[in-house]
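Here's a solo chain for you in structure tokens, the form predicted alone.
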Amino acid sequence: MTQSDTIMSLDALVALVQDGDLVAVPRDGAPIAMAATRALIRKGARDLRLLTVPTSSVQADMLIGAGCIARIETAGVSLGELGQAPRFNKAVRAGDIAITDTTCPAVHAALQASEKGIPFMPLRGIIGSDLTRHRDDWRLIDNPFGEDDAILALPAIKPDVSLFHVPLADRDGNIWIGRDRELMMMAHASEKTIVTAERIQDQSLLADEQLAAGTVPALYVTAVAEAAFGCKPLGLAGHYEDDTEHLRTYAAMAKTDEGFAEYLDQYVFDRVAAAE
């Protein structure tokens, strides 16, 4: 894909996500691509494997409730102060999705292995935890540089797609992530990186000394779509806050199948507005 092909519509962007893909999404607090999440639901995405880096909230809950997710690897999914993630909890109890439990350091270590092009990454801090007994893909090995010194080897995770939002991009496909450095790691580790941006400017981000250090070069970016307020109802630091009332509405409606279906009709498919 050439740089001139990088900028596209939101629907074209999510069309790059194929059913069955392993999709990595960042934690709340980093920019979450909620406009793209709703577009994925409208697209009818199915059998996705979701990797949260390392946790998630309404994004994962909404995708699971809409039937987009077959498997999730996560260190936690909740709505924070608004309580449990109702669609996630229901799906786990019903066996509608497979769940792979992990920890925050494990997710980052496995992505760093992929970023570096190596087959695994060693990690020590979770040795002795219950997780090591339930993860057949993790291996306890001897430290080759020490005696009687065990180390845990985590296989590299290479997502098919990383999906996130950024405050700014340029026409060449460079994206500005600021201090959210895990987004750089995700872009390096993934086969494809698709991004929504608050704004796309003409001037190259790499030509600006103040912005260049926080910029992911277009080499690592597959596609960018402009989406103002693309994190809503979540916030974007320095631009807008969480829409707390909307999130409360989601938490209440998503507790029941009927309420969640109504939420999708009203806020994702916009069927309610279309009928009025």
Contents of the next structure:
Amino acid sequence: MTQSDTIMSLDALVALVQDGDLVAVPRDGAPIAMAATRALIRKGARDLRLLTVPTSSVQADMLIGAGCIARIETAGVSLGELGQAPRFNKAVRAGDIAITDTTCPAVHAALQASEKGIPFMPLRGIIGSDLTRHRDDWRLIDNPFGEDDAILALPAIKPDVSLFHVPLADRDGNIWIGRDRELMMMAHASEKTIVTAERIQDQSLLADEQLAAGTVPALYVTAVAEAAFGCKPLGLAGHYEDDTEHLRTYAAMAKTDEGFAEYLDQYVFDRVAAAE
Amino acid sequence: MSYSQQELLISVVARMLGGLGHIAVGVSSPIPGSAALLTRELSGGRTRVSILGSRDNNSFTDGGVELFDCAAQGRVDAFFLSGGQIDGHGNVNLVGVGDYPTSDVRWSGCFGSAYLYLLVPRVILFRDEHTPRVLVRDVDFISAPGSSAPNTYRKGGPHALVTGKCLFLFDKDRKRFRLESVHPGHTVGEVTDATGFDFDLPDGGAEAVPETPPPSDDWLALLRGTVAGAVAETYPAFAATAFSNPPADTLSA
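Having seen the form predicted alone, can you show the form predicted in complex with its partner chain?
Full assembly next; the chain just shown is listed first.
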């Protein structure tokens, strides 16, 4: 893929997500592509299967409320200090979305299996949790190197798309992730990786030995769109903080169907601003 | 010196952390996080603390995967879990109440509990709300089991349960909680009424249950100074209200 193919607009980027895709997104604290999330809602994405790596907050809640999600596999969706995730909770209780509950390291292990191109990954713990009763895709196997040592085997998960934000990209489509190494794992494991970048620089990230160590090479990157403040209202470590005031507004408005619809109108579709 | 309820609970948790090498703290855990940071201060920095969601108090460079790999290797000595329901066998429910999956009440999900509860030697359960709806006879969904069959690979599990009213210690052999102390202003009778599961009393019965000691003046000074400042980075809302005399820079955060 040449650079002209990889660098594109935000709308062109989210057009790469097809209805029904298995879409992987990172946890809070890692950079969340919120500008792209709003663009996905505007384009009317439907029937997505969302994989949170391994948890999510306002991103999953908003996509669920907007009707983009048919199924979610998650170790947890909450708004952190701001409480429960209202759209997620309502949709699960009502059966509006299918849920596959999991636990954080099981998501990582399943993606690592994909990364390595192997069919499954064994993982300690979890045995005795009711998760195993509801996961008919998980298998308890005997440790082939031990004696009377049961261990859980998790099938590889290969997302159709991984979507996240990065602080920096270059014109070749290399992206800098720094210490948020699960983004590397997600890119390795996914069919497509689509990324918004705070800034796109001309000089190759691979030309700088210190930046190269935290860089996912363009080999794994399908598309990059420049989106300054692309995590807002969430923060980007080292760049800007969570917009707590806005997140409080979201938490309050998302409590009711009407409030959430109003939120979408005002902050996602921008209809209020356009009318003024 | 007078103290807030949060300062008392922090000190209860911190008394169980002394001398540990590496304490990890999950998301949405400001009281355990404060206790871990207090322990680090008291250790002169020898105790390492990793708070998820923090940049200042978290040295992981391998992303969200690292805590879990670390735990499976035995590099994490203590961790904290809460629960929408916690039962008398130490089972924890973070999923919901009623028939799964379309529960009557739905919570966030299991997070890392199903894994860390089996792998971290000292897991301290923390829940401020001490009511029969939280402390139940049997949880509706076992996110993380309090005990396991003897042939299950298990390196850790419940050590204690701290609530707003008392401290229970977990007896691994009996697979039950024992009432260790009752916080000032509360009674054993009140604890019994508010607890949905049966628990053991010390030899000597209810009369022999001591009152939870208050935090010392030294600890309160550390909490209101260094610890409050450090906690504010991850839990600004908590830090602004939890400490009786928060420093000015915390109030403005």
